[in-house]
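Next comes just one chain, in structure tokens: the form predicted on its own.
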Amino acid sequence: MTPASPPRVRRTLLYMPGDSRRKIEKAAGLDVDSVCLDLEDGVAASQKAAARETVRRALAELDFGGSEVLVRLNPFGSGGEADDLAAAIAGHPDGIVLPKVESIDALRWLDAQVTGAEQGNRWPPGAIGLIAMVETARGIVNLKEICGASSRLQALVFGAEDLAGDIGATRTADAWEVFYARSAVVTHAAAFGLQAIDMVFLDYTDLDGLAREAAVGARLGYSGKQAIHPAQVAPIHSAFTPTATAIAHARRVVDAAQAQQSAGFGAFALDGRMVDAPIVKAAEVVLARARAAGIDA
């Protein structure tokens, strides 16, 4: 089951704690692709009910401009997910983020609940998207089933910190301990036509480290990265937006390939290097990402 193309670019997915109206208001004024109002990790257990009401009111009252607005629930089976979803749905967000997805059951439950809400409110069917966070060993080994669980599914989010804790790994700056899972998430996302959102960089004061890690994620094929502080938005946007040089080269490759095809040739040389179908496809991806980011390519 392959869903329709994702509705928008998601270079940065910025979390804001659901119990802080002040921080949510700040996020509404930022130039960020996706704002995620968090009812899970960013909210203390004693503040869950208050956070639901804050999120419900924020969705109804604030203008987030061109940003996609998401709500992250507590995990399926936690006991809080149904109340979280009720508060989120009341504000009609663009999408729902479900953490710690380990099986198709979680997404099928969420899909059914969202479908029922759309039907009951006479909203356009399929308008509310789903995003699955994969951050446990069980989730990684069940990626194929998770990716095919719902036609609403638009993206996978990789949770490195929870995964490391689940498998007993020690987190390091080079992230080799989570490399297999990080690669598995982006590979499965590509196979099912989904976006892949890379892991959080926890030290929000180290913008140089963030930029390096974001650049690695972009090279791996991720389309964006999670953020936990507004200061992280600009470095992440930069890493996942093609540069003018990359766009110009990609355009030359695609134009040359079209000319060669018209002349009846397949592989050809450009600037002393062989260009064949995989190189052309990579160039087309660069141009597509540039256009999605609003750049004339």
Given for the second form:
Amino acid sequence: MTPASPPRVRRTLLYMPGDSRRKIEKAAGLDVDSVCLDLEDGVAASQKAAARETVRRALAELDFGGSEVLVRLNPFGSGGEADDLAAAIAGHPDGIVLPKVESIDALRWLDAQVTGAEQGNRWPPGAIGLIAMVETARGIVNLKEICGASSRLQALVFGAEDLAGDIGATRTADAWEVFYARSAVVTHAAAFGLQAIDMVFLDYTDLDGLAREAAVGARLGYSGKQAIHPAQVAPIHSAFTPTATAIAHARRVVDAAQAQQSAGFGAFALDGRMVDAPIVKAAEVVLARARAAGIDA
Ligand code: COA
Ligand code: MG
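If the one shown is the form predicted on its own, what is the structure of the form predicted together with ligand COA?
Shown next: the complete complex, the earlier chain at its head.
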């Protein structure tokens, strides 16, 4: 397998139902990192075939500007996934999102199909990335195998609503009932060099609540968050873009650490607080995220 090209920044991943040409057109005009045309739960069972056709045409006809274009399939084993993939692949999307990934088999199947399509169409190998949604108890338990299943895998997405349903939890605003899984996803993503995209905030009229939940996700280590409405794009975008203050502080820490290392010190004081290797590493992550967001840091 050829290694996938480096992933782009994915702070906001905005879904819209694949059978809504209007919403797809709307999304194409937005300044959003990733647009995801959904063939799964945002589409009624009776509209699946129509949605595939709408997605196929939209990919061929619309200009999504600088946004990454993704298509979400129905899950592996649902019976719809092969037709979904055929419709998506015809439009050469930037990536495929596979929901309810529970085992290595799902990603192996998808990787083989995408590889076959790239070869058949003489497209550059590895250009179509994969994103796995982990949102079931089995998916959480099998995270390690899932993360290593395909060299095309670029990101994990955490699905809190599906997970809560699967484990019998009741969703609450502070999300403690899904905390183990939310933390497991971001930790496995980091272990395998993948991005981690946090849960959906359903109340799209509550932008303060969204900002709070996005800030928690960013503090947990997530690199982005799913969105379901255009109004959610700006708050999420800002929660996952390091602030000027955070960047300036990170730069000071990294510069000071370099000077201290040269002078022979691994641990030192800065503004009355100890700085050593893990603090420097965290500062480097802030700078890397800023650079990924196009900021000169
Ligand atoms: N992507 C692109 N455009 C969207 C959008 C989305 N996810 N959600 C809403 N819009 C558009 C609407 O079309 C509307 O524009 P218009 O008046 O020019 O048609 C505008 O934004 C305002 O929408 P609003 O009236 O506030 O919402 P709505 O009642 O049309 O839709 C939802 C509400 C929840 C049904 C809609 O936001 C939606 O479909 N979200 C995505 C659902 C989905 O994909 N779920 C599966 C993944 S979790
Ligand atoms: Mg889901």
